[in-house]
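Next up is one chain by itself, shown in structure tokens, the form predicted alone.
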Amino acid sequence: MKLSARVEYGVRAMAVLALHDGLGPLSLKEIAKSEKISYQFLEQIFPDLRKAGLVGSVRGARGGYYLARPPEQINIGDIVRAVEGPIAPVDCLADDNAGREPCCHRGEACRTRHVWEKLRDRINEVLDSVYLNDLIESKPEPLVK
């Protein structure tokens, strides 16, 4: 299982905003440059972060994005769900809260469902336990050349 580039870039961009928290908005171009991420890709991610209430924006020449809440109140799970939707390792779990017809009619008779539910729960547990302030307070490992 692999998380998407949207998730990786969304978390990295939010970490940049957390490092800059309280200093005013940052433009997407500044974020893209600092993280070597495509500006166009960030343009696709930030509306989802804004809709989820994780970032706010200011228009104009000195405009940009800022964290809508303090870094200690935004966890990585919030970001992942904002850019990707519910965390579900298999499709039948994604249907649980989507209000759609289930993709699998086996339900509780399914012999493997409990494994996927445990996996989903552990992933959510880990992602929800790490906050943006944890990312900016830790020192990254030096690059080995």
Contents of the next structure:
There are 2 protein chains.
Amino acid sequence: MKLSARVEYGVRAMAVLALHDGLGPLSLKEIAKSEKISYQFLEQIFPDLRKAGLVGSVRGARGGYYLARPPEQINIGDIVRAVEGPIAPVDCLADDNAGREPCCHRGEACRTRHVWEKLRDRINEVLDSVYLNDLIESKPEPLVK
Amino acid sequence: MKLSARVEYGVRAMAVLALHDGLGPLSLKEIAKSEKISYQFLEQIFPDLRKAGLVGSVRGARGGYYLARPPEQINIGDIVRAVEGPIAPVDCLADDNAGREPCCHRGEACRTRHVWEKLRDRINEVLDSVYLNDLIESKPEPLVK
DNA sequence: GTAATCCCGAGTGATTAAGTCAGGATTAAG
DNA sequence: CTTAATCCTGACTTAATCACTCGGGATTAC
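Now the other one: the form predicted in complex with the DNA, given that the block above is the form predicted alone.
Every component of the complex follows; first up is the chain already shown.
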């Protein structure tokens, strides 16, 4: 029941972008340095955020990424799903399983499906209820350094 | 954001035990057959359930496992935590990380910690709100065989 | 033109997950 | 007492996934 490093980094990076909102594009190099994340790993995550319409990009020198919408309109669920795909606590709830072999080997095995659906829905609710501006306002601790 | 097969199997197996509650021990062989789960894999999961005090065991011929408490007193969260350890969506929330190197490379990185804590708490809440008897009552489909 | 940047696909090494195997300990039944 | 059924344990294997790297191409400010 763990999120991937992609998600963790993706959210942190988006928070950095949010802090810089309205100030033009920010390069991956700066984000990587600021959050101590591998630049090349970030380079692999951002295309997903772009394809999901969460960030825009400017190519070439002085280019970078910027939030496609204001921070109060981007929530964590958007980011998580963009970099990790839809939330599915068990395989049989995965989107790409629709129409395939039933998840339950025996008819009665679907007893448990309900729990996982409920779990998935609550997870989405929590993630969708927090927006980028929630992360950057009232920081729990002052900036170090 | 996926549960392991251990958890999925563990919960299914526990549901089978719940159906058999009060009728004496049920052998792993029967559970495995009933749920089409590898017997040897189950054999690896049940010690964890026993150590967590969720099931009792009877050794020797005609032995097996039985619920240590009635189905309405065992919830899914108990099972999940027993076979997979405490819920921790990100590494820095893991129990064994207490006192170790701070999760956040920069002080301000803890901006995101709050979300993950909230997520963890909600996941636990959902899992703790469903009990074994909820799984076996009003089954969506009748038992096969 | 050059350097800075995004962009893309393939490759790699380490870790974890899922499942197997072999054998020992315990006990009911005959 | 013997046998077969069962739990119990630890090591092993194999496959998948993850986190990250690498090499190079396209675009653009200066």
